[in-house]
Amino acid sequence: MPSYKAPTRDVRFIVNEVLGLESHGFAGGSADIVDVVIEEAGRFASEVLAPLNAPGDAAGCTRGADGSVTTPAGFREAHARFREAGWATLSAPEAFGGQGLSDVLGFAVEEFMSSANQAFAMYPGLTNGAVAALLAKGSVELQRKYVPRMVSNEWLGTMNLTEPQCGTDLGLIRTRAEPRGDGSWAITGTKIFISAGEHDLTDNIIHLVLARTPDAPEGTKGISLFVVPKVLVDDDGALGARNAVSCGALEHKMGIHANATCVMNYDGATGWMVGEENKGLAAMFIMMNAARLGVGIQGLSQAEVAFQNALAYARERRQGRALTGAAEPAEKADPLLVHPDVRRMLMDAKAFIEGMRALYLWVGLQGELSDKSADETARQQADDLIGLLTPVIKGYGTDKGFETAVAMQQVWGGHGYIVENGMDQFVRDARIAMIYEGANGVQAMDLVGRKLALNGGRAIQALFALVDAECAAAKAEPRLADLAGRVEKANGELKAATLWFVQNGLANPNNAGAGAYPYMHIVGIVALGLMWLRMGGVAARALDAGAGDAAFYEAKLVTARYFGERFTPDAGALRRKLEAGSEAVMALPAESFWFG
């Protein structure tokens, strides 16, 4: 049976020592509060959610003849405990019943929950995005009626975008909204791939649905957003009649079996517009961007739980002898951990996981700075960096998360292919993160096609400057000088790739399209390099100060060195791929791809 223990020590290191959350003065940022929240959240995830992960995957959700959906055994009770413990309210605004604590803590808790049980974590995770959209665009009345009970998780939420004929191209949606004359709308259409569309965890589900009004223009300029509750809510807040929305089917999926992925039918269901007519896509993007960061965390979370189980196996499983001679002569064979290739896979995993964890937590901090900093320049830069790095965290993070899960399965050899050992579930669950909330190719195109040129390239220039400054400072520390030089070189590759796009992308947009994916990965390498410079610097200073837990800080320096030696060289190869352009990519006629 696979196991999971939340990496609370590493998260406390990043939040307290690397980010210095306490120094920013945000609610819940003191080291004492951080430590309590992180430890308790880790215990809940490890002890309550993780034991349900494998059984939930095996059982899946079931749909009754009446369209009702039942989650696996234990999920209702676990969600009740999650709600009662207040985990859903952690970072939500106090005005709506939340605790108002730092978003950084909310992100960390999200990682723990997703590692322990990704399918479970998706239920409250989607609700957070729906709340964000309602708070940004919903009327005071809609906020009053729905948000407090969504914050508490008494009700859960969804996002309904995709239809059978369209996914990323939302301009093709056909769901209709007809005005009823009383301020409400009749919503009719079918949505597919709706995570948590129907379930038995709560008495009500609040759907956010994209639809077209009668006179809407074609394309994305004619999309409006509506809140459509599963059960209508009376003016006094009491639940009323069942709305005309139902689950038509459950999707049969590769993974995340315990999350109900539904075909949703709207048959004249009553809904209310969120924000302005024909401005629904902007409102939904608020939810989508929150979800994309959450999916990036999912990629990391599956890498983490797979790594933990691979490491335990590598320590225990005996196979062959160390190349330099028997490591444990008294035993018939040495542990797998002595073999360099096994170590390579485990070190790849460790370098990615710890670097990506620091990156998503740092971006969480940028979110708070963009809202709360008294310095206008700091708010602008934080907002720029969030926009630039969101597709990178989602795209690069989930690519590497899946790659890591597969490598950790490889550590187990043939036993990794056996269901009872659990490694296959981590691989299957990690795979979806590369696809939903905008497939990773879409993330790359968002980065290159939209984010790169925004405000004259201000965001990418800010990243260049940030990395250059930190590399220059780190060179003064002998233990980081080599890493600093390697990250500086990778940043140079990123600058060259960016200039190549400026020179070649406008004249031939296919050049940008063909190079977007490697470009996203270069940004990912540079961003993780920045994080490893910072973590290495903190570790070096802690060792010099004689701080306790020396082995932890020494491991950080070794892993930082490994990242520099093994990850940063890829930036040059990726730049050369990008600069090959689009000619060979686009040259083959459609009929020449396969000749039979």
The other form holds:
There are 2 protein chains.
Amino acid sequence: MPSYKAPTRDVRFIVNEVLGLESHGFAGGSADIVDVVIEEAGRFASEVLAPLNAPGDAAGCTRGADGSVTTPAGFREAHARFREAGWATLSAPEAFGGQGLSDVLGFAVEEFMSSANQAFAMYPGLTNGAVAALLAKGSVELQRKYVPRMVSNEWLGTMNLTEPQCGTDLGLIRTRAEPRGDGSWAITGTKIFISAGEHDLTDNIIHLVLARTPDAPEGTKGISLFVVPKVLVDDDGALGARNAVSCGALEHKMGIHANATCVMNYDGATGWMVGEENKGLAAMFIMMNAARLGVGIQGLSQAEVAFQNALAYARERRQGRALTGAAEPAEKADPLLVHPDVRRMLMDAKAFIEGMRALYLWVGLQGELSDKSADETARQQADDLIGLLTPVIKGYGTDKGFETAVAMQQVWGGHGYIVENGMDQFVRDARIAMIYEGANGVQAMDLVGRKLALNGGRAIQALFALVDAECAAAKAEPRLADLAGRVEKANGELKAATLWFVQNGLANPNNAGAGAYPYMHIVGIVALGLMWLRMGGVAARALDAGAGDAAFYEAKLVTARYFGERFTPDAGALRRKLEAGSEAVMALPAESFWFG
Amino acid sequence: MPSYKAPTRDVRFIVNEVLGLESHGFAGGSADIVDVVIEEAGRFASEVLAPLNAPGDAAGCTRGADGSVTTPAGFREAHARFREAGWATLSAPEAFGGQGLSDVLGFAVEEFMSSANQAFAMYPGLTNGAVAALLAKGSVELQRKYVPRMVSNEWLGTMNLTEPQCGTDLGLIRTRAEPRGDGSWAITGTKIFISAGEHDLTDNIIHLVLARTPDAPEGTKGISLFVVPKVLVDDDGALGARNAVSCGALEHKMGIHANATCVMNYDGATGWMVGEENKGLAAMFIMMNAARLGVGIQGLSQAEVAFQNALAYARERRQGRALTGAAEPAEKADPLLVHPDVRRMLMDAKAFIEGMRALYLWVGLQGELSDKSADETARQQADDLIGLLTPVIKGYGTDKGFETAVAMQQVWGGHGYIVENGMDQFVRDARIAMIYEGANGVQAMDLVGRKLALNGGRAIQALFALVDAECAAAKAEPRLADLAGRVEKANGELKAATLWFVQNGLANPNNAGAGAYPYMHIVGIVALGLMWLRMGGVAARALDAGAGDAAFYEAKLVTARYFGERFTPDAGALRRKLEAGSEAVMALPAESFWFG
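I have the form predicted alone already, so could you send the form predicted in complex with a further copy of the same chain?
Full complex below, order starting with the chain above.
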């Protein structure tokens, strides 16, 4: 049975020491509050959610003949405790009953909950995005009616985009919305893959649904967003009649068994429009961008819990001898951790996890800066960086998160393939993060096709400059000079790749399409390099200042070095793949891919 | 429901046109025989085994209270048909009832069976290795009693190595063998992870079991091999009493559900020694090397079937528009195949699959040359190449096979995560191949720690020379010059990496250990590069000669080019990782990997 302990020390290091959250003066950013919230959230995740993870995977959700859905034993109680403890309201706005704490903290707590139990964390997780969409585009009435009870998690929310014929291409949506004449709409259609579409955690579920109004233009310009509650809500807030929306089936999935993935049938269900007619996609993107960062964090979260359990196994399991001679001659064999190739897998995991954790927390900080900074340039740059790095955190983060979970399963050898040991669940759960909220190839296209060119490439230029400055500064520090040189080189590959797109992607967009995926991974490597330089710098200064906890800081410097040695070389290889262009990619006619 | 069609055209291309099997004059190597066997085996795999794959995954095996094991519906009948059709005896020696056909054919048939149904193919697959061990080390009596009925698959075989405390480190084996005084031994102990340890396909199961005799030296020098039949066999060959060996439990696994993975209890079971006392490991290695090639083929096999189903989906599923403008304006959306990033995934798969297929078939040919060539140097080189490339086919082949299955699942988007579509089974089944028969890290150590240095590096030097010669020749062919330059560069990285090991691995073996994994992947890239140069050369000449089927040969040239562009750049990155050495890998004390 696997276990989970929240990496509170590392989060405190990043939030307090690397990001210096307190120095920004945001509400709830003081180190005192950070430490208390982090420790308490970590305890909740480890003690309440983690024990339900493997049993939830084994039991899954069940659908009754009446369309009701029952979550695994313990989920309902755990969600009640989650609500009571205030985890739902942490970083929500105070005007709607939230605690108004920093998004940085909210993200860290999301990591813990998701490591402990990804399928559970998805229930409140999706609600956050629905709230964001309502706050950005909903009328005052809709906000007043729904948002406070969603913030408190008294009700949970969902996102309804996908239909059988319509996945990535939302222009293909067929669900219809007919005006009722009283300001409400009748929604009719079938949505699939609706996470948390039906369950027993709350008395009401608030669906945000994309649909077409009569005579709406074809394609994505004719999509509107509607709020459709499972149970209708009176003007005084009392629950009324059941709405004509129901769960038609539960999907059987590779993983996240404890999250109910529903086919949702809308049979003239009553809904209200959110924002303007035919502008639904913009509203949905607010929701989706929040969700994409959350999914990136999920990728990391499965890597972290898998790493913890692989590390424990590598310390305990004895097999073979150190190559340099028996490490523990009194025992019949040495622990796995003596073997360089086992350490390679664990160090790969550590370098990715800690670098990606710094990156998502830093992007969380950008979110606050973009809202709250007094300096317009700072707000703009923060906004640029969020836009640029959201697809990278989602795409690169979940690719590496899954890869890490697989490698951690490998540390367990044959025992990693046995269900009872729990490593396979981390792999199966991590797998979905590469797919949903826009498959990772879609993230790469969002990065290269949209984010890169915005405002004349302002965002990527900002990243280049940040990395160059960090490399220049780090070269003066002997413990970081090697890493700085390697990150500078990777940044050079990124610049060259970007220039190649400018020169070759406009004339032939297939060149951009064929190179987008390697490009996304180069940005991921460079962004993690920036984080490792910053973490390394803080660690070096802490050691120089004689800080306690020297082993922690020394490990940061070793891992920073490892990152440079083992992650940055890929940037050059990825650039060469990208620069090969699209000719061979596009050359084969459909019938020439396979010959029987 | 996924489907499978055997890639007979590609196998015929490699066997007849690239390897020119007929020209070697081996029994059953004529193109006529090859074509018939390949087509028939393909049909059997597609029609009989593939339909049982998904139902077998869903049903799994069940163990009765008496320790009996029932395979999924249809497996017993399918195995009977497998036997009757003669697939079991294909490449077994005629002296023991085999058909004596080429190993090359045997390998190709293994691929088909495993693509169609990996869990099924494991039942006869493991028997081949057991037969090899008995033929190499068993007494004439043991061979006479067991081998013909194993060759015919009347009885199936198993390998019993692993124990709860003993995986990779076979020196930790505790199972005991006590002499009975009549030439037989009493075997007592518990073995775990025994594939096909118990089932209902055959009336008898022949276990090959590693155990320690009394007073055997500690460690791997005190291990002997025993044959332990499930049912004792009289001297006249009649089945007698049940032996004291039984299945104590079935493991619950991530995949290969239809193969019974057993805990086997030996309670004074009667066995007979195979080969010499305390020399069991050498005998077991004969079995394991055969099995390792088979597992490498499994990795490829799951990549192939996943590729076929991803390709079908990419042709049919419509979503979005080509970046260069609508490809099929009359439809609401274009097929997925218009998207460069979808093609990237499919081309990655195609370049790996066809290159790896050529490699395993070429190594199959080396197996015949090492046995049958009249030229001693040729026999020696063939032997060297088999030894060198077996861990590469197993390690690199299954890493890439799994990665490919995951990417093919990705092509399906959210639908790839749904069990009924079958893509997740390919991923779950492919996962085990990276683990069993020596985890891939063990393969890398076998390559770098054992195979590389044998005979003064003769094997790797032979590979260098083959690749250099092929590159030199291919440069004269304009359609291959780019690929030749890239493979030559990758071969240069491999030479440099090898030299680095010579200079740094002897003084500090951790440098070899920390670099072994990247090294294994460089060898994989170079070996596939050699195959693509050869296939490209054959294709170019066929086109020049005006061969029919031009689309097939043109696709080979496109894929060869793609391989060069997208696979070879990694060789340089891998070399740089390797040359970073082991300092950062080994630096952290066990307690510094994670701080709570």
